[in-house]
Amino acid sequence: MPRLLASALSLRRDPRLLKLPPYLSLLCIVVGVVWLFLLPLDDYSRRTYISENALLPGQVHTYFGGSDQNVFRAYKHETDELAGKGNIEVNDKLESIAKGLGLKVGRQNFTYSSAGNTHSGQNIYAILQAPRGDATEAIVLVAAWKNVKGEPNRSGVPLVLTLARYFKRWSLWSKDIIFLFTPDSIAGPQAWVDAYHDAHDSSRVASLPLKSGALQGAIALDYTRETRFQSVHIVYDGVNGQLPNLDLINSVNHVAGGQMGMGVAIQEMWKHSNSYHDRLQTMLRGMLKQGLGLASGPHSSFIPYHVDAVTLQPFGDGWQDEMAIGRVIEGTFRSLNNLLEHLHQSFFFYFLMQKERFVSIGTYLPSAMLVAANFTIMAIALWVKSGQPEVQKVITEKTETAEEAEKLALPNPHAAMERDLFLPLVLVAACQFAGVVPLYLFNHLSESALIPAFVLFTVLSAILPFLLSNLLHTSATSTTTQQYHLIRSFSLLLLGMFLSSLATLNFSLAFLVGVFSAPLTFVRPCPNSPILKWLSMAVLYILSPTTVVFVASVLPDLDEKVGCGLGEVLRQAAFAWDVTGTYTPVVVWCVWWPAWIVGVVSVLGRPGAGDGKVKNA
């Protein structure tokens, strides 16, 4: 037994394992990616199914349509007289018209200030009452005024009054519903669902003077175009990457796919031919949404609250008309009105590669696992390499041959040197700490402020490296080749825990960072070798948290021909980060940044001689 014990810790110490970390984080990184590129594959995913047998989509029999088109018609009449007056204006009519079919009105001024600008305006809302209900669950169905690209909802405003009326006759609802309208569809809807739960700031979000019950689900509606349609597209995706439960969409596909003969589509594929490539698109566009953490409709607001939601959109030139959006609309209802609890049985964590086929987390989440664990295990390496005496060749005068000397300069298996932890400790906390610098400011700033400023932080975070790998270098004691062991360990096992744990909060962020740190694993001290310090210098400074940003505010968005430019990227995360509450900036200043700059400042280091003293284990 102490033999065996004496093998196990001379093979923990053989300087040949610490060549194994590099090549294992390597393979971690390369079989994550791949395993991505392999989910749009049939023996991956599943057909997707209808977990909860209450909903019962598409049994029922749609009464909508007939003289309620000549409502329709009335109502857009009325609408369409609205266009370009203000907010307070609209709801005066909306007001009256809510109240003439019988529903309790209650309106909510909201006031958000974000970058130098304020969002004010103010909700509109009608309750109707459940015949066969008691007021303890609602059903929620939006139409704001202007969608997320600031297009008027034309036709969505006026078929959501229709069917207000429509509903208003059936005595056949067992929970209440909620029409809300709303001038925007991010404000106005956060304003409203914050106040729903109590959860508002009063400052800034008024109390609602009416509620119903617990929520059970929403529909938003932006329904912009004036002529027949082909399709409907179903937007699902919520703030920082959370959705709605499988089985509210799988409700809508099997409404209009499969009872109301009409297309659905998701992420934007107008056009679906179930090929890999096709269901591979849809989802990386599935991935970059949830990624940003932006809001993506009405609905997005809904979720954080576990109020499962999704926007409806017409899209396409076909024979489908306004009715049949409607028949839509009612057949989904009547499926949640059959709930007898919460939508919880299906998935809340997946991926949609066309509208019948998806990917469960238990299937994905080994990817983005794979690529945090390559920081984990690189970590570990440095820590236990830095415990180690370095392999120096000496030779004296009282040495006689080469075999002699090089048998001297072999350290002592048993050996340990003590770390010197203070300086890694400061410098990879200092830079985790300085990553609240460009949060406060890209969130507080000015709208006219935030490309000025963006230029001169890229330009202090590129010279920033240099400060502090030169700020090391002449200091007192040199820092030595075992403290840059443990700064890039402590960096990496911080960057690692923030990603294994992002991973199942919102997987798409967790592997687009982890993969955009990727080299960070890699990079070390390169002062004999100046070709290899200044390419990675180079591999660096392309994939840095700046670049990235800027490059991505001047690529295409998605079916657009043009970006949408840097100063409204910077907007619209100033936005969603005092509106919505995306977590996103967090993620990229506070967790990616910092690992980054303590990368450069190792392929930068030039370390000294005295790696500590050795003690004997």
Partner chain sequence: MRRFFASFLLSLLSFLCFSPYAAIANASSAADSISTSISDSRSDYHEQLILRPLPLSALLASFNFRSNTSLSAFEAHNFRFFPRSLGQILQHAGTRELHLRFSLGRWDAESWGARPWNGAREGGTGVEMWAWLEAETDEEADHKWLTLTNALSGLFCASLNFIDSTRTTRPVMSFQPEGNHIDANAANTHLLYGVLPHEVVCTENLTPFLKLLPCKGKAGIASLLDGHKLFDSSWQTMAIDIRPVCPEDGECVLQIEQSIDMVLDIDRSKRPRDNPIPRPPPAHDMKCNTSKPYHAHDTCFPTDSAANQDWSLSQIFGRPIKGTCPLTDPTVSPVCIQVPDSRIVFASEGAIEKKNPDQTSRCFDFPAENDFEVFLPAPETQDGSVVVDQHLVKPETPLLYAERSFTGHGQERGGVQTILRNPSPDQEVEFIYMESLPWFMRIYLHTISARVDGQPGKADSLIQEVYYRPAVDRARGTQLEVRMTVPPASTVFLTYDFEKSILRYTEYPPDANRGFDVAAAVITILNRDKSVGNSRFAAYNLRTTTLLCNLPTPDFSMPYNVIIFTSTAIALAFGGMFNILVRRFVAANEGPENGLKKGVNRLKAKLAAMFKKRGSTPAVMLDGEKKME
Given for the second form:
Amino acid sequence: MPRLLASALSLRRDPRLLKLPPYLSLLCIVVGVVWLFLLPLDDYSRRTYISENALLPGQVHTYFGGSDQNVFRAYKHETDELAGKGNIEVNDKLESIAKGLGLKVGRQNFTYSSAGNTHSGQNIYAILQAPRGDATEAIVLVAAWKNVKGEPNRSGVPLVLTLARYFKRWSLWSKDIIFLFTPDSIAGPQAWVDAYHDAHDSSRVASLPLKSGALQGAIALDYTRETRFQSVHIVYDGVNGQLPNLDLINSVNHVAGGQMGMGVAIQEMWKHSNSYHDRLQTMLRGMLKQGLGLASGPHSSFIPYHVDAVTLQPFGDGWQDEMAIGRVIEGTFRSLNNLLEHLHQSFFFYFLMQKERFVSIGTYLPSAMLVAANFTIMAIALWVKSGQPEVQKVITEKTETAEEAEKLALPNPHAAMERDLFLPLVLVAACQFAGVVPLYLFNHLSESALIPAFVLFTVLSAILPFLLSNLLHTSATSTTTQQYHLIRSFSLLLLGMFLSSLATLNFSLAFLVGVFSAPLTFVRPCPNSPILKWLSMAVLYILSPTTVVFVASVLPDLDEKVGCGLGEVLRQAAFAWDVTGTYTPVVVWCVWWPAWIVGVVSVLGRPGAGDGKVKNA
Amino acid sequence: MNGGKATLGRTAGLYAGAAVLRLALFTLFPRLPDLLTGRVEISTPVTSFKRLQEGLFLYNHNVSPYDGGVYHQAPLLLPIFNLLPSFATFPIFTYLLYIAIDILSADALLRIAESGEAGSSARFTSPRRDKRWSGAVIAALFLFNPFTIATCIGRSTTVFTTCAILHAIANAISGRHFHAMVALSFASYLSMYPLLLLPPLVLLCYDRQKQPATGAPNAWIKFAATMVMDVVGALAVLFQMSFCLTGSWEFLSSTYGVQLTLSDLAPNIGLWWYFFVEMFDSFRSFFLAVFWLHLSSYVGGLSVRLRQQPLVVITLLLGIFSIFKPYPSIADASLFLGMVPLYRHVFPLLRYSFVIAAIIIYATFLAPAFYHLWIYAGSGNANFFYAITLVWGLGLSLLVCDLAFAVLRDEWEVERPEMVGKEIRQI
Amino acid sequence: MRRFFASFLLSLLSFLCFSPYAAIANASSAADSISTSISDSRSDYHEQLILRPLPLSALLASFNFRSNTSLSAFEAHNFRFFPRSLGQILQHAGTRELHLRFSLGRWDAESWGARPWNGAREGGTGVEMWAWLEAETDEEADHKWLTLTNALSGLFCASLNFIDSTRTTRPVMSFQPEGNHIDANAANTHLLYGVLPHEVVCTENLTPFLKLLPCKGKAGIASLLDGHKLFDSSWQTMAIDIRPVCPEDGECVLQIEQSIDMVLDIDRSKRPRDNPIPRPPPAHDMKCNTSKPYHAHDTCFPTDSAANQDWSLSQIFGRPIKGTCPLTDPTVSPVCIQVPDSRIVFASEGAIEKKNPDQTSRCFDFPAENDFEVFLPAPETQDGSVVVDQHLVKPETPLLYAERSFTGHGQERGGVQTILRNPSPDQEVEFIYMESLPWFMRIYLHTISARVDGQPGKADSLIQEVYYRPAVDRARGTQLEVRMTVPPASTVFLTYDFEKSILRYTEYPPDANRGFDVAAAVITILNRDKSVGNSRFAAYNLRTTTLLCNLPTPDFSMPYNVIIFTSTAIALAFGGMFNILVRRFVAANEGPENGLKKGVNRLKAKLAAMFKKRGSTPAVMLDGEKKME
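Switching forms now, from the form predicted alone to the form predicted in complex with the partner chain, please provide the structure.
What follows is the entire complex, opening with the chain shown before.
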């Protein structure tokens, strides 16, 4: 092992190699980005397939319909009367209906407080006990009273009630079925799932009065429209960019698209001509959602607990009626009911290009890894460089031939300069820990104070580098070139490390941050060319975390609305942090921001002449 | 190496700082200790504090802790923790005990460093020896190493072994042979593998004994024999006490048998667990033998080749144990990494210091991520974590090899002074 | 061979023609004991079916078959009603008392109330058995237990032989012998308990069960038993209890009691077998709540949950009762229905209805030869909604509600939480909670704690006594028995933590990712009056549901890769160390050249030798030196 490395590392004496790294990292970034854009091509993406044989989606005949339509109308009348009523009254009504169906009913109160305002409510859920089974496994059917956008789930709730009544008649269920009604689409499901796994903070979320077995899967129904629809939209992004098992999406796709003959859409691509452009757009939207890591529906909260879940949204004007979506759910539940084992066969890391094309992690991970790798490469290069004494110091006279002269002229590693690591370590560490301040700030301030705080923080973080670099120069020993090398080396090493670790958890976030902070690889102290200096300064400030957050908040988002605005973004971020435990803010403030600060400092740097002394071992 | 007073003051401040930091972590983050205790990187089946509590509970309720699959730690730990006020009511005492142990280890390390043994042993004096860190710095590097802190907060019982080993070395250097041997016996009694440190430690004692060895040809044989006798006697006493304590010998199979047969396959950062999860039953015993043989095979070679510097042998062995033990944890790594700074003088000869640092840090961050993907998110499988344990092992072994190389080259340059700073290779 | 056959015939003959006389004789002799309770041990064989309608259109049917044979006759291999196959096994394995349970589904105590037989005749999901064996030493007991389980697994087509040492425990407090033993607690009687939570009970277990009956399910109430109906029920348990009974007067008899309790979902059972699919009924024959304002031809608020109160035996079981078993004790009426006397019940002609004094049940006697049928008409309803409780016997509330579930998530560690609710307003409940867990759930006993709902802090004083036998890896399962009390009208949470251990990849079942079944916890409620001698026998039994424990799984496709990778890592480390130790240092430009250079030089030498007419060695030296500088 060491001998292998010895040959590799002996190269570090080659001067050409020392010039190489910047180009190498540039190459990494370019290849990484280009790689991403190649993915939608047929050669890189694959057709989806079902790998869990037990699922058998679309193999059963579905009987939901007929007189159940009448029941649905009745229940719809019941729920329409409840429109605008309080959460408790709604739950009372739902409880009476569910009890009438012979289901076990439980309620749960929860209160979250985030950004100064409190989100509280009461979940109600009914358990249909598997006729012959005992409570070892369960599947969940969720209908939130309001969907993510806040529209009332008009047809969804009565349809779920009708389905509950219909399912009760079957004797073939091998798993309990839990019907969950939540007042909203994010806090409610989160509270329920947390409590189901006893991972809840009992001061804010009540425990569940009755439970069933291990959750095997969940389907959420977001059905706000009251007219007939054309196709169904599958929402599958989980919190922090975790995705459900691909088999679940495939089976829903099979049942809806194949069996029921309705269209299937993903990532709000309402019409998808299977072209490169559409595929790319779908993938990029997926990456953006994943990168933000926000909850995109009632299903999102289930996924972190290894419960595969999706939300179904009927959309478009067509001839499909409520019974059709009911049959889709019936078919999907029959498939889940067939499961012998927890879904584990198929992929958990993938990008869907189109409802039936995907790329798996093996294919796309390299792009993020390359972007992350460029930082590491640069860090190593800077480290080696920091060990190099100035060339003229080791020039030797007694040389016979030309190439020998060159060979000896090279600084060899054993005459490496003494690196003094103290200042760089302290500076980088300090910046890293400083990241905690904005993190705490933006997650604990009240809503009104968020925007002023953000502005204030933007200004401060813009000024901070200047203060730091002045500090570095007014300090007793002026900072040397080597120390600047080391500062950048450490900061880039950390950044590369964080990003490559993050890429395995949340690929898109790692990729986005990596691309945004790519310039940090190339900026260097340039005391003698102000143009270059201010140019790189400009680039850095344009790509600073604060700027990016601000721009993202005012840009129009996916569905062509105008941007939701800075305050809304900050409020949502705080809410996601407090309720669903989204860690995107951590990455932004504790990984990206410190690296950015160090980058700007090193640009401003005026390395003093004081170079370390050559140490002859 | 500066004035005693200043050093005293500095070390006292250092220890205080370390203690305060640990206390703060214990008290300000009350959930942190249990969190760390649950991490597989910190707690192994043979060192977990939760299992110790279980054993203590059973012991107090007159159920033999060894008549079960949970408690695999030495019997004498039970009365020790029994003397403390119960953990449930006054956890602070347990915290204080662990903090004290850490500081004792640091103190031993400081004594080792101040003795200068690393740079100039009885038989060899390094030309670079003047380039060294003071004991305080080395103790600080040990005390403020994140691994050490995590181990202390996680309350893994490895800290006792660490302390015993360091004191054994310190005593050996200061020429108190008997104390050294007793300390080593304690270490071996607690977790068996330190027994492999006996040969180099005997050599160390032999080199450092007060009056230099007499010319008698087989004086060293007599010396070694007495040392071995000391260890055997101490171990015998300890075992007898344990027997009186538990009333049966079943603690032997349950404490050391588990390490020998790896019956508990709980994941850890070592290389054994996944290997024996996937191992075919018919070959299990064979490979167990091979692994143990491999672990012990280093002792002889290193002791012979590095006869001049026994302390180096001990350091390298500690490094090797922290990789190839049956149940390694970051506690073992922290002991090794605490010893490495003693060789400040050969650092310039290290060839891959940055690579090693990068690998170790990468593994440190990736291991929890991959473990989460496997166990909680369920989106990755066991191979993720296994791959990281491989990387970790390779990184550490690279460090061990590089240190060995540096030390040997240091020795070599004594006989070839003109070679200082030149390119060399090995044939 | 022939002799065996002859003896077999003989025994068959003796059974067929001998026992009826005995039965009749005995019945006539015991004519005075008509009114005595069923648990009278003198009547040699009788059977009874008790039907009890339950809320939410469910029906509890309890079949009970009991036959006795005197111990002396048993010892003399003179089995009369006692099934010979079983008897010989018992004798071979030295079994004093045996209890065997096959169970499926879950009893819904919330709506169905207390369990039949106070839960004494039921087991946890899967197969459960416990027995008192006669053995000198533990080893002998284990050996006999092994024999017994293997033999019974053959007899009942159940994989009882998988009850190995890791699934066997020796309960200390939970079980008391039901029969009268001379020395129940003597050193040479061993109680062993084994459970198979994963076993799926199905028809192959029912057939041998029926084979043990004197009438083999051809006649009598057993003729109703049919796999399709039995295993479509919401909850069912088959029990076999064999115990010696010694009445004060008369000699001891060995009593075998077979019982089947099942809860049928009436409207599911009433579906015709040829068309079991619950298609939505036509709109016009749906039961709607017409009182709703929006009620219309296409809008219907269903009220059929309380419907289906009416049923008849042949609707439910697909056939009527085919007469009575000729061997049965005629003094015990074969069919009883527990409905209020106010409700009308039609029975087929020839049957005599006997209303019991307690206003809530009536029994039927009917001639042995013709079929028997019962019809329960739907209670008259006012405006579509039914007042249930007037037409059903109000189910009595059980002494305790228990619900067990896992806490936490992930495959590393977890906790078990049992919620115990005592409904009685004034009486506290004392009971024994028994868990027998697989060894790979390493429980931490020091984390066991009880807390009362609504009260802060722990209430460990409720736990009075704990018997704990820790698991040993791959050798023994965990056995935990807790004697505790629940104060009146309160809910107690009993929790403890455990750790999931990873197994060798050969130890996982084929469906490793499904998880491992954890057997039901057995809760034995001790009866309140401590007066009844020293042995406080169970007042009420209940089982929790089983659990599914997910263990971390390795990658099953990896063994070779893992062996290769790990070995490579070790080889790299060892090789590197070895190289550094054994090789000696030279300056980069000293010593012999290494592979590539050497090859190049040799080539050069060859060329030199070819062109120049000079000895090749100097050329080599020359080139060599040139290279070396």
